[in-house]
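As structure tokens, one chain now follows by itself in the form predicted alone.
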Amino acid sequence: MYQVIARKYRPQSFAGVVNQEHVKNTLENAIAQNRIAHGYIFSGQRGTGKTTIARILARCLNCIQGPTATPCGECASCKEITAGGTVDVIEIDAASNRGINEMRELRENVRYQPARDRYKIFIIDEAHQITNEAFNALLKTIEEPPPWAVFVLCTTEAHKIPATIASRCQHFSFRSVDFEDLIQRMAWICQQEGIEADPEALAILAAAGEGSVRDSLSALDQAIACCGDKLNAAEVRALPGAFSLESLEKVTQALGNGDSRSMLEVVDELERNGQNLQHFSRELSRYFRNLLVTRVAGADTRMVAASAAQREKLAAIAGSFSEEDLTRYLQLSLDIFKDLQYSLQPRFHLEIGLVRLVQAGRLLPIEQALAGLGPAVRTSPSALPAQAPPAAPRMAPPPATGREVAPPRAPGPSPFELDRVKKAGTRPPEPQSSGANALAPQAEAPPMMAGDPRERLHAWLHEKGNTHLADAVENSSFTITGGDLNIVSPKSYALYFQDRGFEDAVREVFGRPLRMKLITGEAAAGPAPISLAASSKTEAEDEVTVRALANPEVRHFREVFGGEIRKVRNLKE
């Protein structure tokens, strides 16, 4: 009867076990020094050798030449343990024997001495399946067993073992097997079986195992059954449903070109070929992870499970993207995979997810966006910080039209200001416009004294068609003291006096620049003297606000992003 490769080539000594050097060395030294513990816990992912080393340990302890770290394999005890037919080595599947009655039966069995061998060894597989009550029934036996009893608990979930049990045993954590060691192991087995396999095919089988020797050997057994005596990469890749590097490259090519249509064609091709979309999204996440690791650690890193040729190809692809882009793509691909787990329309989720990848490639880094807010000198190539070239067009070009695009309109009052004006019951400022609306007659101003600064500013601004500032001037009070222009304005109009257009108007009307001092409050019906001593603190705060808002970069930032400035604080105070 045929025996699968995973069982046929199961190691019978510590030397045949792949990796796990820390476990092998410790157990060999313990046997050589006759310091054998009564309880062991072997934990780790599936297929890394937990049960195999437990059986090897049983052979070492019960070999006729033992206890020895190198069992002979010829005595009756070694042969029976290998065949699984000895009465002194008891293997228990805790998944189906997890109750308190089974543990009581095991406790009774421990009391009797071994029938022939030196030790009575209990190997409990999937030990985390045992109930808490059953563990409690076994607690005293594991703490103080008879001198001939040895317990070995194998589990993939060590955190489910009660602390009271773990504290009475020696714990060994098994590691996942290295990618290169897996390839070497399978190459040796292929040589023993007379199978011709290229390195690319073995790399695919090793990657399918994800660090598990048993999974990789099961995939190798399946590949031999499919391909016969010669394994080639194309046929081997189709068995576990893996996607070739070339098929995943279509996604990065679409990202590099910013082509959403190519992304939709990738999904259409997967659907037509009957591919599993969830499996594709998982492989895509793994692909972006490998690109990111290669971009960060280089092509010769051991953290990427791929052949040397594949790692070089990944390094060439990763070089065309920045580290930030690959990080963003990996996160988005993980989101796609998570959405597909519960999606009733997996194709739609995959399509929108891949299109989002293209759109994410067009995002502009925040540093570059902020650098573009300054003057033209700062946005020159020599002034910008050096960085990797973007992999895809970051900004969509503006639509081509036959006329010039109008410059952005000067910012009016914010929605917050308009809301406060509405609640206060005052008349909100009218939006600035051109043509006839700009020349529309305003409400008749109250009688003013000749030479009143408010009247002169209002007339000049009205003549120039600046209705926003004219209306703000009309509802405010002005006095000139030396080189200062004192302004008392309602809070709803205060923002207008921070406009550069108002500074130009003052310079034109009065023939010289004046230093403006703005006080928010109710405007008087006519010019009235202002007590500067009573409002010195308010004036100082307003002066800081005016100087801050008059800064060209602050003004440019507000024009681009909008928003409202609630408070300006002097950091020197």
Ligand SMILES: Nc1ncnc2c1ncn2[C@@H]1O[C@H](COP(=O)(O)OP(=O)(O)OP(=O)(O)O)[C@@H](O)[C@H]1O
The other form holds:
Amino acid sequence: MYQVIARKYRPQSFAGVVNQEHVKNTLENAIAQNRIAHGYIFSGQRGTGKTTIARILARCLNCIQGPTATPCGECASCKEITAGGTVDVIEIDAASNRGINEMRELRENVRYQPARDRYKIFIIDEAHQITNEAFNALLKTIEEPPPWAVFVLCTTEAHKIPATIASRCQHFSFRSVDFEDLIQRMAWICQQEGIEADPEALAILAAAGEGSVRDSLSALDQAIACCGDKLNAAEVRALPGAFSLESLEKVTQALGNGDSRSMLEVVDELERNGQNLQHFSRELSRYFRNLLVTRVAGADTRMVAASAAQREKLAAIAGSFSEEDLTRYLQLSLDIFKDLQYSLQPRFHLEIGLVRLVQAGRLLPIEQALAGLGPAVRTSPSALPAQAPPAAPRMAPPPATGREVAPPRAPGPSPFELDRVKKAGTRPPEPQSSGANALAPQAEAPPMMAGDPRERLHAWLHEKGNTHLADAVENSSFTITGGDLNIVSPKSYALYFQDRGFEDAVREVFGRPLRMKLITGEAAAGPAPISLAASSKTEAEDEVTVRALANPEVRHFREVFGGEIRKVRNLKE
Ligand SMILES: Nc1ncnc2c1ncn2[C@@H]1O[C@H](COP(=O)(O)OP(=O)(O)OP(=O)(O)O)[C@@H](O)[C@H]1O
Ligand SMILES: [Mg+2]
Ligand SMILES: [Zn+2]
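Can you now output the form predicted together with the ligand? The one shown was the form predicted alone.
Full complex below, order starting with the chain above.
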């Protein structure tokens, strides 16, 4: 009869168990010193050896040559435990025996001496499923057990074991198994089975288990069923459920190129190959996690489970993204994973998610954005010339999507202004430069800005003969931040700005619709752009505010970053 590899190769002694050294050593010592506890909790990830070690412990205790840390494997007791239980080693699946009646029965059973062996050992799997009353029925027994009774509660969810029980047991938490050790174990099993597997193939299968030995061995089973006794990486990757790193790498490539189209192609290919999209999204998260960890901790960190060849690739790819980028991608990929869990339309969600990854794009490091602002706020000597757009950190030519914070150019005079100036026969105003000009003493500033929104609106409305609105504009002040037109207007004029005519004027004058944000208050007289409700300010404060807001660099900064200025403080005071 065919037996699955995971069961066939269940270790029969501590020596065969991969990792879990802390558990093995403690138990071995306890056995050697004859200090056996009556209650144990084995908790940890699925498939990491909890049931296995519970059975080994049973053998150690009941072997005819025992108690010993190295059971003989020959005696009736050893053999029967391997085969799945004896009268004195009782395995209970709490998933199906979780109620109070079962626990009462168990309590009865405990009272009788072992039929043949030294100890009566109760291995309770999925112990967290036991109901609270049922646990209560057990409490007394676990607290004062007869000398022959040993309980081993196995669970993946230790926190669900009531504290009353937990405090009466020795607790071992099992950790997920190290990648290298797992590969060694799998290589050994392949050798036993006469399977030739190349290391890369084993690495793929080992990684598929995410630290669970059982899951990795199941993947190995599946690979053998599909590919026969020669396993190579390419074939293993093609298994349903296994993902080629290729499609994952395609995702990072598309990210690097800002290429949404390739992202959609990745999804299409997965669909056509009948791949499970949820599984893919989980792999994707793991992939970004590995990239991030590689980026932070270096290519040969223990924290990443990968073969040497994979590590090299990971490091190369991780190097082309910043830590911040990778963090963002990991977060987004986790969101995709979450979305896909409950989605009836996994394909759509995956598509949205991947395109969103592209759109999340790459943010410009703040240093670079600042470097583009001008000499006064440069942060490093290597910063780019003030006018040159800072190079975005791409690994490929920037795509046309233009999602990154576009490095702003110094604003030139508006076309309307040029036109008006031409008519008036004066020189067009100089583009606002952040060069030497920017450092000019502010005493000379601010001249009426060429592109002052108030002035422009007023001129346009005047020309159209809309004198009421022109009046309102004249008595208010305006600043534009991003898509917002901030208006500070006295109450008596406020209503005018809700007029359709004003909306039209804005669209005409600025060439785009702007969202209006109206603050009622006394607008400071004069041409200086003001975004604060100034009425409550003292004269001195006002002067500082006006000067600060008129500063070309401050203005430039606000054009780049938008935002709102709440308070201006003079640091010298
Ligand atoms: N640490 C390990 N060393 C070697 N093999 C292991 C180890 N852990 C698990 N295995 C393999 O995986 C199989 C399942 O292990 P086991 O039943 O002990 O897992 P478990 O931790 O009890 O999982 P679950 O929480 O799902 O019950 C074993 O038969 C064995 O082949
Ligand atoms: Mg188990
Ligand atoms: Zn024995």
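All figures in this text were calculated on a predicted structure; none of them were measured in a lab. Positions refer to the first chain, counted from 1. Take the two forms, find the largest set of C-alpha atoms that superpose within 1.5 Å, and that set is the rigid core.
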item: Core-superposed C-alpha of Trp188 shifting 2 Å or more between the two forms; value: no
item: Rigid core superposition, Ser216 Cα moves 2 angstroms or more between the two forms; value: no
